[in-house]
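One chain is shown next in C-alpha cells, namely the form predicted alone.
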Amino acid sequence: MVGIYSYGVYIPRFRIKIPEIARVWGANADDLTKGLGVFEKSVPDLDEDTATIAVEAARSAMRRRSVDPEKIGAIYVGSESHPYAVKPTACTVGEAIGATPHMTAADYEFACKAGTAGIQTCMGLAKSGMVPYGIAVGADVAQGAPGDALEYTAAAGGAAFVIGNDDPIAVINHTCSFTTDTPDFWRREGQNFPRHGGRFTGDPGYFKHVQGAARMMLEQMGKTPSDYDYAVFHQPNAKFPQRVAKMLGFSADQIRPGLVVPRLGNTYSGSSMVGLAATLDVAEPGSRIFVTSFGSGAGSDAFDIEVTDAIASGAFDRSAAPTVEQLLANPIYVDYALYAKHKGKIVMQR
C-alpha cells in the first residue's frame, strides 16, 4: 500500500510571454508558440531559487495533511539547479519543515527526472519499513542561454510528494524505469547554461525512453491505455507529451488535466511532478493515473497510480494549500529586461 500520503506545489507568480522573448531575439513569435504550444512561462522572483521552491512545495504538502516531522525519515530533492554545487538542498528543506535530524537526505540529479527518482527511493524505504515517511521533491529554476531554444520554455517551479504506507491518498501500484547512455543534453561543471543536441533530444532521446518505460509498465501491469482515467508525461513543451500520448494510445482527454506547460513552461525536474499534482487536484477516489517522466542523458520512470478514498476523507484537506490552477492564476507579467534581472543574466556592477 505504499503511495502518496500528501503533495504540494509551488510556482512563482511572475511570468514572461514567449512573444516578448522572441521580440528581443528577432524570432517569429507565431512560429514559436505554434511549434512549442507554450505561450508563457514562470519566472522566479529575485529571492527565489530551487531551495525556496522546494521548501514551499514541501510546506504545502504538510499543510494538506498532518505529518509528524519526527516520522520523516528521508528527503530527496531532484534538480538541475541546486543553489550549491557542494551543499545539499535536501538538508535545507528538512530544517525548514522541522523534520527529525535522524533522517537520510540527499540531492539527486538526472536532468528532468531526478524528482521521480526520489519518489522511487522513498517508495523503497517506506515499503521496507526503514522509514515511516519520505519526501521527494522535484524543483528547478531552469536554465537556458540567452537566445537559445531552451530560453523559450525554461521555467521555475516544483512539487513535493510525501511517500508512505499509512493510508495513502493514492497507491503506487508499480514503477519501472528505462535508461540508456544517450547524450542529448548536458552541462559541464562550471558552465552556466546547458547544451543540447537539437532534434536529437526528441528521438532517440524523449520518445525512445518515454515509450520504453511506458510500454514496459503496460506490459508488466497487463493494462492498456483505456484502463486509465488520466495520463501524465514529461512536458518540455506541449507538442512532445501530446505526440507521445497519441503514439501510446492515450487520448487528449486523459492528458488534459496534467498538461500545464502552455501556461507554466518546462520546470525540468518539477515538470511531470507538477503535472501529476494538477491531476491529483481534480482526481476522485478510484481514478487510475499513468505517469512517465523523462530526463535527458537519458531515462524515464513510469508509475501506475490509483487514487484511494483517503483523498476525499477529512484527514486530507486539498484546500489547505493552493492547487496548480490557483498558482497559475493572476500572474504578474515582466518584460525581458526584468526577466533577465530575475534570472541573473544581468547583474549590477558595484
Second form
Amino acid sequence: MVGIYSYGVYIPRFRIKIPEIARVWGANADDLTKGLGVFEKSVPDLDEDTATIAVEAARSAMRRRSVDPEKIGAIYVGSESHPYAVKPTACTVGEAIGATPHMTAADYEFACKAGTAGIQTCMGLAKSGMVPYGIAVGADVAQGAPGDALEYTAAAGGAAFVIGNDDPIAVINHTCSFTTDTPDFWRREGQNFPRHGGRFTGDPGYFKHVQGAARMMLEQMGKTPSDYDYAVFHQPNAKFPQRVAKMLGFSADQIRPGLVVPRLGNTYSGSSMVGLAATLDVAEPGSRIFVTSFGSGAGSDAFDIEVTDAIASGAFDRSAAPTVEQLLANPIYVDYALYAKHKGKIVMQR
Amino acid sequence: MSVSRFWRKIPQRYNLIGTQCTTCGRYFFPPRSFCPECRRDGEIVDYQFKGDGEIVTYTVIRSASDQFENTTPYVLAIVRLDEGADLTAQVVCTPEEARIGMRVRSVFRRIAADGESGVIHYGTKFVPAE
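Can I have the other form now, the form predicted in complex with its partner chain, not the form predicted alone?
Whole complex next, starting from this chain.
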C-alpha cells in the first residue's frame, strides 16, 4: 500500500510577534491577533531560503528512517518562493541528500498547495512501480508586501514526506482534488509580492475548495468526520481552518494537534504539510487523519491517511529529528527592523 | 567565483565529501588523493563526514567583502570534525555565544550569491549543538 515512509520538518528559529508588525503600520494589534488567531510568525535567517528549508526537512526525514538514496526516484518541491525563477530547487535537494543522478525532479507551484500536489505525484509514481520512493516537499519563505494583510502571517518553514509502498508509517487510503480557475490570490512574473482579493479569498476561494475536496473525500470513502481521529486543514490563519472544520462537522479536538498557525504563521506551501507532520508527531498506530490543503488560484487536495504499526516500530525513529513542537520551542524574537533585514525588505545601495 | 568552480565543489560544499586513507585511517577534508603518511602504500577512498565537531578557534568578521557585508558580524571558525579533519566554516551564532571547544553540527545554508542575477552558492555552515 502506498503511503508515508518517513517525514521531516524545518522551521527557522527567528520569530516576530504580530503586535510588533502592527506597531509599525499603526494597526490595532488586539484586533489583528484576535481576528487572525495568530500571535507570532517564523522568520528566516539571513542565509535561509526555500532551498535550505527544503534540504533540512528532507534530511530530517532521512534521519528518521533509513532509506537508500539511490532508491529515491523522484523529488518534487512545491513553493511560491523558489530561489530561482529557472533552475529547480528539487535538484539542490536531490544533491544534498545524495539521491542524484538517477532520479526525476521538478519544482511545483500552486500557491499554498504545491507540496500536497507533490505528494499526489509521488503516490502515482510509487503505486505504478515507476520509482521505489519519491520525496514531496512543501516549503516557503512566504512573501507578504510591507503593510499588507499578508505580512501579519507570511512565515517560513517546510515539510518533506518520503512516499513509497514499502511498509509505510501511514497508509494513504485515498486522495482526491477539487480545482477551478479562481483569481483569489496571485503574483505576476517579476513581482516581489503577491496580491489578493481581500475578503474574496474566503468564500469563493478557501471555503468553496476546501469543502469541495473534503466532502468529495467523505463521500468517496463513505465516511463521516467522526470516523477520523485527527483533521488538518490549510491554515492561512487560525480562523479559517477552525471555521471550515466546524462547517464540515470536525471538532476542535480533532484539529488541535495540527493547528500550528498561531505560533508559526502561514508557511504557504508548507502550511498543511507542517500541520500533518505535527499530527504525525503525536499519532499512534491506527490513528486516522483527514487532510485537506488549499492553494489559491484555486484548488484543494484531500487525503485519507491511516497510521500503521510501523510508526512505533524500530525501523522508524521519530526522535532522530526534531518534532514540530520542538522546532517551535525556544525561538529568538526579532523586531520589525531586523525582520525587514532578514526578509530583504530593506533596499540597499549597490 | 566562477560557475564551474562552484559546481566542481558541490559534493564537498553540500555533503562534506572528503577522503580517507584506509591504510592508516586518516581522514582528509578537503579531499586528498594521496596520503602524506603512507605515500604509495596509501589506499584513498571517498568519505562523507557526519558533520559533528567542535570549534578549535574562531574569529569574528566585522568588516567583510561585498558578498558577506549584509551578514556581519559573523563567526568564522576552524571546526574539527569528530573524524579528525579540520575545516574553515561559518558558525551561525552571535559572537557572544561562540567559544573554543563548543560542540557544533552541520547545516545547509546559503553561503553567498553572485550578485542579484548570478548563481547562488549553497553549502555547509555549523550551528551550536549544546
